[in-house]
Partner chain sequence: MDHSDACLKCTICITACPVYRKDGAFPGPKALGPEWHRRSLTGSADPMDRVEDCTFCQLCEVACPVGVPVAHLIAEHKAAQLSEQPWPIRVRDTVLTHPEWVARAPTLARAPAPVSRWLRLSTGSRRPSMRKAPVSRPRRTPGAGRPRAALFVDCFDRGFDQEALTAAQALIEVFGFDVRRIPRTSLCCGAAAYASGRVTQAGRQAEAMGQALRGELDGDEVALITLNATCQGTMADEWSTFLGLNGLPVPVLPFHVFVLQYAPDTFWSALAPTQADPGDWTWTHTTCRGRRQGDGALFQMARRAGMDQVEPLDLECCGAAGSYAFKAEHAGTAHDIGRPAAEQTQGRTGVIWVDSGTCAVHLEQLTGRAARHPAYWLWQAWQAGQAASKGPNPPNPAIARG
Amino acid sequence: MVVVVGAGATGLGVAWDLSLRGLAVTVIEQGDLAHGTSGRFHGLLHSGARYAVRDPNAARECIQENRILRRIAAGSIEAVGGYFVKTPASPDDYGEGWLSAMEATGIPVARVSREVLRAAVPELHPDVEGGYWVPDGVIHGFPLLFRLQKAIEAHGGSVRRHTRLLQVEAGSDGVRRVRVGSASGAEWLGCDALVNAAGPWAGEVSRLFDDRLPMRLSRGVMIIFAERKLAHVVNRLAPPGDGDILVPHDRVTIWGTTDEPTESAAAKPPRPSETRKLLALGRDLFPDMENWRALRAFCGVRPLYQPETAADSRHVTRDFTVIDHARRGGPAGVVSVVGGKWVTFRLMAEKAGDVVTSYLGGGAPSLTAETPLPPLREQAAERQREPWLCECEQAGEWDLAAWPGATLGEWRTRTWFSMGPCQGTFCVHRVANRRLTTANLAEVDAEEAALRSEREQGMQGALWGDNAREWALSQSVRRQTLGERTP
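Taking just this one chain, and keeping to the form predicted alone, what is its structure?
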């Protein structure tokens, strides 16, 4: 039995890889799927172009995995393409070095004129000087993670959510068992190998087997705009910095990001000052950005791994590291996989799987690069005839029924209800009423309060002008018209 800690992209990727090699796998996750970094990113399917100059190895891995994910995860990837845009503020000496790095790393690139660029992205500043096309895309993270869970379970593995790792028992012969805790109590699980894929919590997990990992955590704020403002990804043609990526994602657009060292593995809510600063950084790309409707802001924590001290986390590699702890004097059979990008999760899983398989004495190769993920579910014609419970995201009874027994929070990530322009003003009550068929009133009240709190945290970071007035209207509708109780 292999126990994997963490049900983000990396942990689920490792479990999928090992399942395809014929190993028994159990994933334990302290929250829901994508509880950490995997549920808090801008959705960019990197081409590697962003890292070509400073981090060429990471760039090569990005373009390799970009191509693989388009093949094995079709339906969860949008091949929208992207542009790197030169503005008057772009460093004069950056473009040529970037082009040389793109050629060296094998990333396709094509020069586009100012006129072609403005026609493709009319919202751009009129003073843009041209740019380059690259094969960026969009990852729909939550659906892809649920597809990974489905694939793991289809091969006999299990994913145990809301379960924490409490203790690791290891001896001279390696790891033996782990103690885990959940709402139903604590228990021991037999364990022949342990994989630490806990993202920002990887350092905390490593304490449990006495081989502490030096993690470098970085906090990044992003803003979600209420409309899909453009058809392609737009990047600033400059060294990586704050406020330089705009990503179309389903019905919204995500602008990011910032980079600030943090000690907290949990993502703290953005401050209004952070979001206003991020908006101001967009002026030379999108002069009207400050007038776009900012639906909400959110924050993610990058789990960077850097044994040496670096002055700026922007200079810490975005490449990943697989650590066999026995080679460091730690317990045999314990492997950590840290760093990396969403787009490289499959490669990270393959390399970690190689180490685990070698330790267990097997020789089965990784099959993930050639194995398409199963669809999340089959489409049904009757879905189009049912009334929507959430008009913004077009989620209905059929969508909820696909996840029986789910909590309101779990339904949110699986159906996207409450994620649209009204941020759940109306639909939360409808879905809560549906939830009452499987839970009691106290449970539903607690779930609704938790969901409202999660939505409010993101909205609080974008309360100014029309956004603040719309938020006040939403509060009035909920409290006065719908009779929602004040917590």
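Other form of same protein, the form predicted in complex with its partner chain, not the form predicted alone:
All you get below is the one chain by itself.
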């Protein structure tokens, strides 16, 4: 039995990889799927172009994985393409170096004129000077993780959510068993190998087996706009920096990001000053951005890993590291996989899987690059004959029914209810009523309060213009119409 800690893209990827190699796998996760960084990113399927100059290895991995994911995860990938755009503020010499790095790393690129660029992305500033097309795309992270879970379970593996790693027992022959805790109590699980894929919590997890990893966590703030404002990804043609990426993500648009060292693995809600600063950075690319309808702001924590200290975390490699703890004097059979990017999760899983497989003495190769993920569910015609419980994102009874027994929070990430312009103001009470068929009132109340608070925090992070009016409407509906007495 292999125990994997963390049900983000990395952990689920490792479990999927090992399942396909015929191993028995259990994933434990302290929260729900995508509890950490995998649920808190801008959605970009990197082409690698962003890293071509500074980190050619990472760039090569990106383009390779970009191509693989289009094959195996079709349906959760939008192949929209992206542009690197030169503005009057772009450093003049950067473009040439970038182009030769692109050639060296084998990432397709095509020069586009200012006119073509502005026709493709009319929202761009009239002063942009042209740019380059690259094969960027968009990842729908949540559905992809649910597909991974489905694939793992289809191979006999299990994903235990709301379960924490409490203790690791290892002897001279390596790891033997782990103690895990959940709401129903603590128990020991037999464990032949342990994979630490806990993202920003990888440092905390490593303390349990006495081989502490020095993580360098970095927080990145992102703003979500309520509407799909463009048809392609737009990157700033400049060295990586704050406010350089705009991603059309299904019905919304995500603007990011920032980079600030943090001690906290849990992503704290953005401060208004942070989001305002980030918003202002968009002016030279998108002059009207401040008038776009904001939806919310959020923050993700990058689980960067760097043994020695560096002054600026952006200079830390974005490449990932697979650590066999036995080789550093830690217990045998324990592997940590840290760093990396969403787009390279499969490769990270493959490399970690190789280490685990060789430790366990098997020779099965990784099959993930050739194995398409199963779809979640086919669309049904009866869906159209039902009232939407969430009108913004069109989620109805049919969608909820696919996840029986789910909590309000789980329904949110699985049906997308409460994720649209009203942020749950008009639908949470409707879905809460459905939840009462599987939970008692106290549980429903607690889940509802948690959901409301989570939605409100995000709104407050982007509280300007019409979104501020939406927030005011939400306050009145909740307090006056529904009688909520929140502190």
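What you are looking at is a predicted structure, and each value in this text was computed from that prediction instead of being measured. Residue numbers count along the first chain shown, from 1. Here, rigid core means the biggest group of C-alpha atoms that superpose within 1.5 Å across both forms.
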query	finding
Core fit, then G465 C-alpha moves 2 Å or more between these two forms	yes
